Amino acid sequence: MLIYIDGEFLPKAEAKVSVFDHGLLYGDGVFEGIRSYNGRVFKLDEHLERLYDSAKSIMLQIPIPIETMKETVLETLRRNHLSEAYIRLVVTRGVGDLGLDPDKCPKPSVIIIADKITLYPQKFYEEGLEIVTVSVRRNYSEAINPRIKSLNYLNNILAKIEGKQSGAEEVLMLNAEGYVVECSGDNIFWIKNEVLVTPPVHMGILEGVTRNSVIDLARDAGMRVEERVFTRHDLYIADECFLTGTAAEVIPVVKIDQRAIGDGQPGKVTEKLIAAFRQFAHSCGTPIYATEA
């Protein structure tokens, strides 16, 4: 495996960062998780746009132009001879001192890792997930805005820990007002009377690339889609529920807080959206390798 770090492709054992990097010391940086299928990178432009937006929001100047970054992601895949992969793109504040001052970090660092990932076992795609609500609340937008995909993921990790202690693979997170926002690593959708519902961005969620793709696919299929505020009660009485994410793709939820969703089996609409997303994701994207004329 070759990993890109600041202009070099290094073997995994030699790919190292400084202990003074503020990404390590303080979680000061941004990242993206990206997928490639069948030799094409899915929604690469959208992921890069979100990366650069996140960086701008925290006043982090990425040292590579976006078009150069795009080519570097593709070259990382080529160097590792990958067509199906998960790409982790990280930009840290860079090396500084032991203080917080970002001005002491003169040069941000760029890291690109291309590897495989399996977030959930296949049985959960066939049988559905059981999730629980955790006490950990999603970050306030006025604190660390969830729209920034930052390296400071402790909020999500604490939620994940609480869920694992309850035996759940994924958890439901609420905002400060008690409204449903998202899971520790996924966006959430539910269906009632053939209407697809998901929380709006302003409620404090990460605007997922897969989330937006599923919304488009559902609307293209003629479904009514609403982005609105809701509570756990709405989930408990939903006909179907599913999660979306780059690593998870689309995965059904069959039980929330010990309450069966619908008939307790993956829903028909969910299954159609899973199939539609897989077909879409595997048939489009930015080519990794040059195609013949």
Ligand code: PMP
The other form holds:
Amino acid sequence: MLIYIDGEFLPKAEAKVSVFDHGLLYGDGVFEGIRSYNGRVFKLDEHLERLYDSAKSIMLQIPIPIETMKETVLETLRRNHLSEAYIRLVVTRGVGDLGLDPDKCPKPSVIIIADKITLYPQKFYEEGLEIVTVSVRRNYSEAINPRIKSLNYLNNILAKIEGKQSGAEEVLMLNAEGYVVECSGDNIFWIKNEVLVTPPVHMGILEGVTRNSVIDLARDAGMRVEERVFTRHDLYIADECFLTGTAAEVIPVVKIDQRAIGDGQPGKVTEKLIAAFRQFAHSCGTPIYATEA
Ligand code: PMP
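With the form predicted alone in hand, show me what the form predicted in complex with the named molecule looks like.
Up next: the whole complex, starting with the chain shown before.
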């Protein structure tokens, strides 16, 4: 495996960062998780835009232009002969001293790892997930805005730990006001009377690339989609529920806090959206390898 670090492609064993990198010392940096299907990178421009937006928000100047980054992501995939891949793109604040001051870090580091994708077991798509609400609240937007995909993921990790303690694969997170916002690594949707609902981004969620694609696909299919505030009660009495994320794609939820959602089986609309998303993801994207003329 060849890993891109700051202009070089290095074998896995040699791909290392300094112990003085503020990405390690303070979680100071940003990242993306991207996927390729069938030799094409899904929504690469959207992921890169979110990366550069996250960096801008934390006043981190990514040392290469977005076009160069795009080409470098593709080159990393080529060097590893990958077609179906999971790409982890990381930009750290770079090497500094032991203080917090980001101005002591003159050169941010860019890391691109491209690996085979680990898929969720098929069983989850057929039978659906059971999730639970955790006591850990999603970051308060004025503290660490969840819209920033930063290296500081402790909030999500603490939620994940709590979920695992009750045997849940994914967890439901509320914001400081107690409204449903998202999961530890996925966005949430529910359906009632054929209306699809998901929280708006300003409530304190990561604006998922998969989320946005699913909203578009649902609207294209003629569904009403609402981005609005809701509570756990709305979820408990929903007809259907599902999560979205780059790794998970669209995954049904059949139980929340021990309450069966709808009839306790993956819903019909959810199943249609799973199929529509898969078809869409396999039929578009930036080609990794030169296409035939
Ligand atoms: N919310 C959080 C907190 C995430 O980390 C992620 C990405 N794993 C998502 C939602 C889903 O975003 P995307 O569809 O862009 O992968």
